[in-house]
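Coming up is one lone chain in structure tokens, specifically the form predicted on its own.
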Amino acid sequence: MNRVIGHLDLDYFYAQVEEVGKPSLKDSPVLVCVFSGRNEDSGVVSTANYKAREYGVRSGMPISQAKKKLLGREAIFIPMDHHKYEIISERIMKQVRQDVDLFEQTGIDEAFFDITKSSEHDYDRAKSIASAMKARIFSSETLTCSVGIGPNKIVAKIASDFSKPDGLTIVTPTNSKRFLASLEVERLYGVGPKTSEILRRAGINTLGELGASSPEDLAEHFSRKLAVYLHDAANGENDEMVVPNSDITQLSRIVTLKRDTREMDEILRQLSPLVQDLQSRLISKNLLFKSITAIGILTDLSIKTKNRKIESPTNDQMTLDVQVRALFQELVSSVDLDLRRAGVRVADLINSADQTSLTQYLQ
């Protein structure tokens, strides 16, 4: 079937906001960071406006090290805001969702929607769409926005980040091939720098050289399902649907450990606050959680995280305290580093008014 799928991702999110706030910014590099409070360099860049990626920085770089790049520029630093982008996404996404005939967020800045239905088919009809989606978006944010359009989920999303900011990309079905094919293979969804590295060791250094090569050649180097679809996802082809979601589909918190420690109970006496204030979230907006996941940033800032199911949907405060406790006990005990950050998610949201009450067969 000639599907239709979209991918919007809101261009440099957190310091856009900040921008929009105050537009004497714009003309700035503008780094939204998460400060850990040990000093005034201590914490990282969680997002760079593109001026700022001018002189080479990055999400994810230690702050001192941002400084650095920036020395002589008049460089602003503003500490994150997490539940002022949160109000913001959740309005942008809620008009999106009624634009389109499925709607998947998978993060705060971005969701795949399909307009297959909408568009009957057309691509001219989903560029008209998808135009008409990031007007909406500016008139009434102020925010730019890059999407894409594509014949499944890969596709797009590769289109969606290649004119960026305030890009929109249409590949079509007959011409999504011929699109990959010069791509450098980590633009590829799921290629981070280990299968890379692998990629590159045995000669494929695009899309187009990775596409000719066979599974049973790829299976030397990684599992056979890998193999597939990496094949697969190269030629431009991949049958993944858009799968509808919940108006918010994770809530989390994190915090900078004043000091690196793997010491239980000073971890939990940091996370205490963030944690109820996740409960006062999820009651606050009837929902319940069904998945919860302990994040631990360590020392060499790579990332750990442990989680588990939920027997029954529930947004208990005392329900949290136990499992955040027994999963950072795993965390901490999994790894030989200190922990530099630590956080808490909780997923798999429904909406309490859809939990039927097992009350109801005990009258």
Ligand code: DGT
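Positions refer to the first chain, counted from 1. Think of the rigid core as the biggest set of C-alphas that the two forms share within 1.5 Å after superposition. Predicted model, so just to flag it, every value in this text is computed and none were measured. Compared with the form predicted in complex with 2'-deoxyguanosine-5'-triphosphate:
Once both forms are fitted on their rigid core, the CA atom of Asp232 lies less than 2 Å apart between these two forms. Taking 2 Å as the criterion, Ser59 does not count as shifted between these two forms: its C-alpha moves by less than this amount when the rigid core is aligned. Core-superposed comparison between these two forms: the C-alpha position of Asp277 differs by no less than 2 Å.
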The other form holds:
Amino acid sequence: MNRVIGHLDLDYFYAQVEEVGKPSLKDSPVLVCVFSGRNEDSGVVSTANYKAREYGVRSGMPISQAKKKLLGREAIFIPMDHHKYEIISERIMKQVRQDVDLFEQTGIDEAFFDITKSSEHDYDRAKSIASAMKARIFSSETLTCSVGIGPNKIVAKIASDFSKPDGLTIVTPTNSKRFLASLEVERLYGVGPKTSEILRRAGINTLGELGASSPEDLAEHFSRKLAVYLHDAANGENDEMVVPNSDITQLSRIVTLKRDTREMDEILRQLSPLVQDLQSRLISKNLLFKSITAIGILTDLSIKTKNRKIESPTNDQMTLDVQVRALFQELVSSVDLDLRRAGVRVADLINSADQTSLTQYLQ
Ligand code: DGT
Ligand code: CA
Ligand code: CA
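Following the display of the form predicted on its own, present the structure of the form predicted in complex with 2'-deoxyguanosine-5'-triphosphate.
Let us now look at the entire complex, which starts with that chain.
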């Protein structure tokens, strides 16, 4: 069945938000930076507006290097304000979610959507829907974005990146193969430095060449699964679904202990089934957590919590157990009273679909 899939990506997001807050910045190179605080210039560029990119400034570049590139220019360096970008991102995503059939946010500034039904499979209609989406985002937030429309996620994502900023690229099913053919292999999702090097050594430089090579030949270098994925995707074929994000933002479980206690083993033993249940909920909902909290309700009914951020999102049982133990250790040693109830909350949940689906080919 022919689908109509879109990918939306906000242009130079953090820097554009700063421009909106202060329009006089627009004509200058603007760099949003993560200052590490060691000295004035230590840290990295998170993102830069297109003016700054003209001078070779890129995300992830050390601030000192960016300063060299911009020597003599009136460049503006702004500390990153993640909270501000998150609020704006949430408003935009909430709106877009309402305007499409299926919606899957995959980052602070990007999302996939499915408009097969609402466009009635018609790419002209899809174009109008996407234009209206862009116009709405611009009128409510004065932010530009780039949108790509195609028959699947792979084509849609490459299309949104194709003409930036403020782009709208429509690739019909019949045009997909031709659209991809001249592009470099690195443009394909999943072709990182390692894969790209193998491909290039085999004389495969463009997606056209990748699509023309047989899965059997590719399987000499890659797993069968990856070989088939690369071959099909380069030909504009991929059947990954848009997996709607859950609206759940946190999950928690709490138990009244059999007796008031502050003994770690006792608390952990009674928590164990709850933690397992929490983990199976995460798995079944396709969610990963980035933050975890131990909750203790003491005998005087006061509530005590200890919280931690996890470096990379997970739903791994072992991590969960380790964190629960460490947090309760902290909690128990910070109070004098026994615990009456004990609970665990995971929050900052993200959808693991993007990581488990597309990357399943890459293992
Ligand atoms: P674009 O989409 O090419 O117009 O530009 P951006 O800045 O929107 O780039 P994108 O979509 O890759 O990333 C979205 C945001 O994520 C970006 O505004 C800042 C942040 N970001 C991206 N790369 C890095 C990085 O290497 N380091 C840090 N700290 N933040 C980054
Ligand atoms: Ca972006
Ligand atoms: Ca992005």
